[in-house]
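Just the one chain here, laid out as structure tokens, in the form predicted alone.
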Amino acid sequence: MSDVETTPPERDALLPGIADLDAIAPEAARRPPWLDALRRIRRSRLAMAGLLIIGLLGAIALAAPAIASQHPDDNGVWRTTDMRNREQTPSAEHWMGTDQLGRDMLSRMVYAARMSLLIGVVSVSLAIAIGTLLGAVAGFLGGAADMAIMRFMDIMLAFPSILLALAIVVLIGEGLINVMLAVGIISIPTYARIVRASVLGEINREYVTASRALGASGSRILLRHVLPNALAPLIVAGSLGIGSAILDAAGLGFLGLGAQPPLAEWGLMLSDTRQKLFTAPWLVAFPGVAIMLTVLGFNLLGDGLRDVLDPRLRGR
């Protein structure tokens, strides 16, 4: 150790930039973590492209009454039919043509966007809520609870998802609400496994040990400390899962087990017009492209969020 004591000015001269770092550090420490995440999302081209597509579809769904020239009643039933003008090609009067009953395709498409987005969000929200609860309990408690919960999840994962959804719809009945329940149920194991893995990675960290030493209850540790640190992979999986849920619901609708006529839903619209592929291809093309763009938007957003929120991928 040197006999000469170094004064603060001499220290700054020997180590230039230390004073600047001291001034900057408190502000960076007070910066909310979500603000840094938003800045990284804005720099991610994948995330922004997905947000652009989803935002455009969401705006169209919200503005459906202003965009559509025809409207369903309060129960979603379309009573506007014109058999004299059925299967018209796209024109200035009907931008997307008319369907097999003479209804304006653009009007049905924008209202169907509401239905499909609602199915995706509600189904994934249900799956995340139940899956998070099961996965958190299994990972935090371990032992017999972990074994029972995860073996049941493995049984569900052993079946193809669309086959399991078909079985659930057959058991509880067809219809829009039942489709949302079925799609949500088949997605539960995915989120349960993600949350369990995240919880297992957090419960042995120092902050959990310190909380236990200070007398914090298990529920407080789980809800206040462990789960918030396990949200990043759940957010990514949820954004990817919405696209998959919309695709599954469209598949059930195509099979006639989802939304029932005369409701407007993209999968149901494909099912009703599948025989018109060569005689009126626009009836099939527009709902198919809408499903493709919606799934693409959520997949791009999920991939972008994964690159942003996963610390192992930030430097790529």
Second form
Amino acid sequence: MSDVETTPPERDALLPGIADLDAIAPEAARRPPWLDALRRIRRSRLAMAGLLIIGLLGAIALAAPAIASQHPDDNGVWRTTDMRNREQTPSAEHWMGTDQLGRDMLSRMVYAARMSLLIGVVSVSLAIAIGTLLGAVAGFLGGAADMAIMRFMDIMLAFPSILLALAIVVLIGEGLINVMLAVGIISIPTYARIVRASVLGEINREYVTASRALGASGSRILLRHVLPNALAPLIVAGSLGIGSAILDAAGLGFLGLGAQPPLAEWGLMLSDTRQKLFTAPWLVAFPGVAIMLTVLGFNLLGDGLRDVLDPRLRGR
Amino acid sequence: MTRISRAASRLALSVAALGLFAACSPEPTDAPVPPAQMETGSIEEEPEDTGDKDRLVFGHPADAAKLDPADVTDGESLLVTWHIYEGLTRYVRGSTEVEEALATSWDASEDGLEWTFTLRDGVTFHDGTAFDADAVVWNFNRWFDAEHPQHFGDWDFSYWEYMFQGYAGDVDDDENPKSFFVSAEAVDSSTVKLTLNRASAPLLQNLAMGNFGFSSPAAVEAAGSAYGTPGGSIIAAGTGPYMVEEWRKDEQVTLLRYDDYWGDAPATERIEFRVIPDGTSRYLALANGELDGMNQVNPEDIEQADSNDDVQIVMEPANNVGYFGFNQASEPWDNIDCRLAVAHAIDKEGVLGLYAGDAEAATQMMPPGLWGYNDSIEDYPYDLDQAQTYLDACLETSTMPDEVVFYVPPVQRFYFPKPKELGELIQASLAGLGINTAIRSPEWGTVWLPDVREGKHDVFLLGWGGDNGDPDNFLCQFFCGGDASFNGDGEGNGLSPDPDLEALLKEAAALSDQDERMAKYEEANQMIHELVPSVPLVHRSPPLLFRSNVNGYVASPIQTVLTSVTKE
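Give me the form predicted together with the partner chain now, not the form predicted alone.
Every chain and every other molecule in the complex is listed next, the one we just looked at coming first.
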């Protein structure tokens, strides 16, 4: 590993340890690192399966207005209730049947996909933004700031995450935006720890000392040299995190604290219909399976990405 | 119940994905007994009940809190005490009208302030002491006087306060006594005189309530504060057809036929009220023959029971109403055309789709089983064209806000087993008319109810379950301006939605002639129908289940009494 320290930081930044590859695949090393990563992702069956599921889901979510036969109003109200055609089994007209208020289940499902992806992406972005800031500050400043920030993170981690999310939602109120906030807040410590660990790992490297000696400012060192090293683990944690964020949000929706009716959201749809398990099983199965597939997709992608991006796992 | 079930349903979420697999067996079978069944502890202790005609086992979800009816408010306690205690009057079986019980006749003075009751002869309490005028006076004093040595209680005798409006010495802001009750005196050993400070037409109805059954003074004084609990030296002593034989807390209360009962002896020697908290376990116990009857049936289990030949479903007449209300203090709901538009836009038959066949569409703000119900009222038809016409007329003079604040209960109520779905359904109907509503379901006890009482809503869903079988208990409760849910002054104080209606209801409540009162309430119901202060939606009937060999139960809107029941 001795050559790592002398390697130009730009090259090493995104993928630590990439220099090891030179011996095995010299051509690969000459390509830009992200292209190399992409190539390896494409070889990973796990990651591709995950990507496929997520891509499909994303396409469905984007094309929801085209796929659905019924649409909500701008304020989310579904005026297509039809009590005379409630709980219909799947048919040519309603591919997934109709729900307990006679609305087309397929239309509700695809609009709910938008909701879930939105919740996942927004809450994880929020968590990464705040977590990165806190982790970087803690690792870079050290001392009392580090102590204060990280002990607070430890306290947050000491709570079961769903309990903490529940407490936050009870505090700030129900609703979609608050759920994104709550789910985002509970995952901040994960990202803060990842970033702090990366910062601590890099901050005393010789190239950092060298650029400091050359007069680089603290912020330049942080942004240019240190944080890029945290990118790979952040991407992995983030894609795994979206899965658990969707699950947590669905859990809150199921408990009646998430998205509020009449919004279409999978967790909410599950809680509305859970008593129909025996009389109208499809009403429970479709949202349940959708949540499962989505979380599976993000988990597969996350695992695949880790295999690709973590040098210690490479080559296994 | 929602809190606990929500917590429990966390687990269900993780299982939910498995719904796909569970769905492969669409029909759950009755036969296997789930582990929960074992918790009742009855399997190893007792054989099945089949063939034992002298023992009726009735399953209910929670044990009686106390067998001292004056101090309880919960239905599960009253279920048991109805069999043990009697008051001066009682409800005619199967109805909310009252008849003689421990009083054989009564007479009211012209001004309705003095009531003289003649007591039944030859009645004894379960502890052997005689029932006489002194016992009646003692009981009234115990209820009324918070300083009475035997006026102790976990629930503070709250139904006395509620129905008689206060305790001895309570005064309102103007220093007038809060309660209309003044005193009870023994004229002779079989005559009691009640004195009131203002006429109260529902008095006889109130006296028939299970809470106002008489306890033996000697028994209460002997047992002290343990009276009515399993630890008391005497658990309970009333004059009713059954007395307490044994009480194993949270397991069962066993009642034994009282041989010296003054009336017709009940057919069954013993009634056991067995506690099985989980609804489905309770149903399975019934399906297995371990129970002869049960209450509080899950909607899912009603469908099961319907297809089980060994089980019969008895629908008790509804004693409640679920309604959609308008706050006339907020524009445009002071305009009757807007209210009529909504009345024509709500599909009540569709609403019934949210019930398991145990509800009926409501046309009035009180249930059909109650006297004073007006049979000639025809409901507003579900007609969107007509609704639109009314709405257009309304909007010529009134303005509809961009967002109508719509309060929907966050918790199940008996009359609204699915409040969230109902809210969504009505929201969709109103959206069809172009009325945008924003559903609000904040925390029930601390936010929702206070908000609605203070009139912070535009429209709302709520309901009411009756107490004493008197129309006043429904209609005046809603429309006499007690709170600001239907109309208010904007500062949280309630106003009646219509002064003429309020006057009519107050007049009806002050009459003492039953037939005159009935006519007034029929008139009031017609008036409410024309004024549309609310859209009555449903009356829901509580179902009971019995084994098919159980006969003679008389369904009642107001009490579950098993004394007439026989087993084949």
